[in-house]
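A lone chain, given as structure tokens: the form predicted alone.
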Amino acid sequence: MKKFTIFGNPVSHSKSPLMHNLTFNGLGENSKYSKTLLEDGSLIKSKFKELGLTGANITVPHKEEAFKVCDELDSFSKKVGVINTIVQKDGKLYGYNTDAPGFLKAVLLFNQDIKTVLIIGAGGTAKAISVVLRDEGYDVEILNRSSARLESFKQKDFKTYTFDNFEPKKYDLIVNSTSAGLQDDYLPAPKEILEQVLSSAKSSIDVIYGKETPYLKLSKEYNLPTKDGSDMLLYQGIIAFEKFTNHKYSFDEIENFMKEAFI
């Protein structure tokens, strides 16, 4: 049997072992896959190896350590520097940024006239979408409560902003990239920052999945449409899954089983 899991911390919450359990099922692959809290990302390569892992998901906030520890890795994920998928192979570990092209997907799902975004946050999922949606052609800019992790972001010319220097002004998109409201009731910025910005766009949108965040409940006090995580999620799921089984599966016959999980 091969095994997988999802390191992070926290973990309890994650969906991620139901959908694929429920895919490997599905089409008959003899895999399990867990959950392993992990509070030190730099043991996530040992920690691999001692499972005995064939791949791995990781989660907030280990996905920068994460692409430290693969020993290949590919394009985009060199490009952004945190990956969130990790297999296995010839006993090398090779790193992928799957929440990047799942994010983008969820995002052309919304059908809406997006073209310009603000991101609220600058960790790893930050890094990622952000360069996804400027390769997509979309305007994107920063919003962090500090400047220090904004440093990366100004290397990679993108205007960026802390809530004390930021002047609000419109934007189709806003995304809460943070973990504010997963495991608390914060919002990822000054509430009279969001209320400027969200009462001008066209969509919001918060990585977080299965809740409604204090954030989402201040989008929808304007109408505005809305997502939580949970596309991107399901996508993400889905393309690591495909680097899983080896491309075994289409998209669709993945996606197929993948979405019980979200019934």
Ligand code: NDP
Second form
Amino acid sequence: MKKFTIFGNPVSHSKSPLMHNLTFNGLGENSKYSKTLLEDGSLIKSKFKELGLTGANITVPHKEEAFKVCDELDSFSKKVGVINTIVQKDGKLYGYNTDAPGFLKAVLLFNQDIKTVLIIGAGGTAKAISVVLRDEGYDVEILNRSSARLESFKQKDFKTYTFDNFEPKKYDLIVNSTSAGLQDDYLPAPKEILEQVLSSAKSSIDVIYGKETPYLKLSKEYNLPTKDGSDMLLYQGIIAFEKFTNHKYSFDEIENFMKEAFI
Ligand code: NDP
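Switching conditions: you have the form predicted alone, so give me the form predicted in complex with this ligand.
Everything in the complex follows now, all chains and molecules, and the chain you saw is the first one.
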């Protein structure tokens, strides 16, 4: 039996085990996917080996640490410095970022008229989705609570702000990519800032899934088309599953089973 897991802290909320186990079972694969609470991200490689894994996903807050432990990385992962999927082949750990293409697919299927995007947050998720959106031609700016994490975005020539120096303008899409609202009832930015950008936006996305966050609730007060993180989660999961099974199954075959986790 092949073994897979998701490493994170917290990890109890994760839907990934359900998504992948439904799909392994549906496709007749002899594989099992578990949850592993990991406090120290530097232990990913040793834990991966100790558990005898074939593959893993990595969630908050270890995606940047996971990038460092891989033996091989694809060009997109190298560009963003953060991964969420590891596959072991011939004793080597291969790292991939499936959050970015998963998020992009969710944005494209959202089918809104989007050219300019404000991403709130500067963590691992923001690093991946900012680059994939810009590569697709969107104009992307970043707003974060504190300045330290904005450095890497500045180096990539993104326009960046903290709450103190933010110069609001009209954005088509506002994205909450912070963890505010995941386990608490915080908004990702001061309410006045959010009201300013949401009142002139065309649409709003929260990457958090499985609950209506205060951010999503506020977005709905402005009658905006909204989307939570469920589609991103599904698509990043399908793309990870393709890698776990070495592209044995098509996207549609995988989606057919994986989407059952969202009913
Ligand atoms: P990181 O820990 O790397 O980054 C967290 C970010 O959130 C930082 O920018 C941090 O700001 C900000 N933040 C945290 N708390 C607050 C707060 N109370 N107010 C304002 N800003 C805050 O996390 P990730 O980027 O890995 O993940 C972010 C979120 O994305 C999580 O909720 C995760 O569950 C979700 N996610 C969803 C996916 C999906 O498939 N739907 C996939 C991947 C992630 P600062 O720099 O100031 O600390």
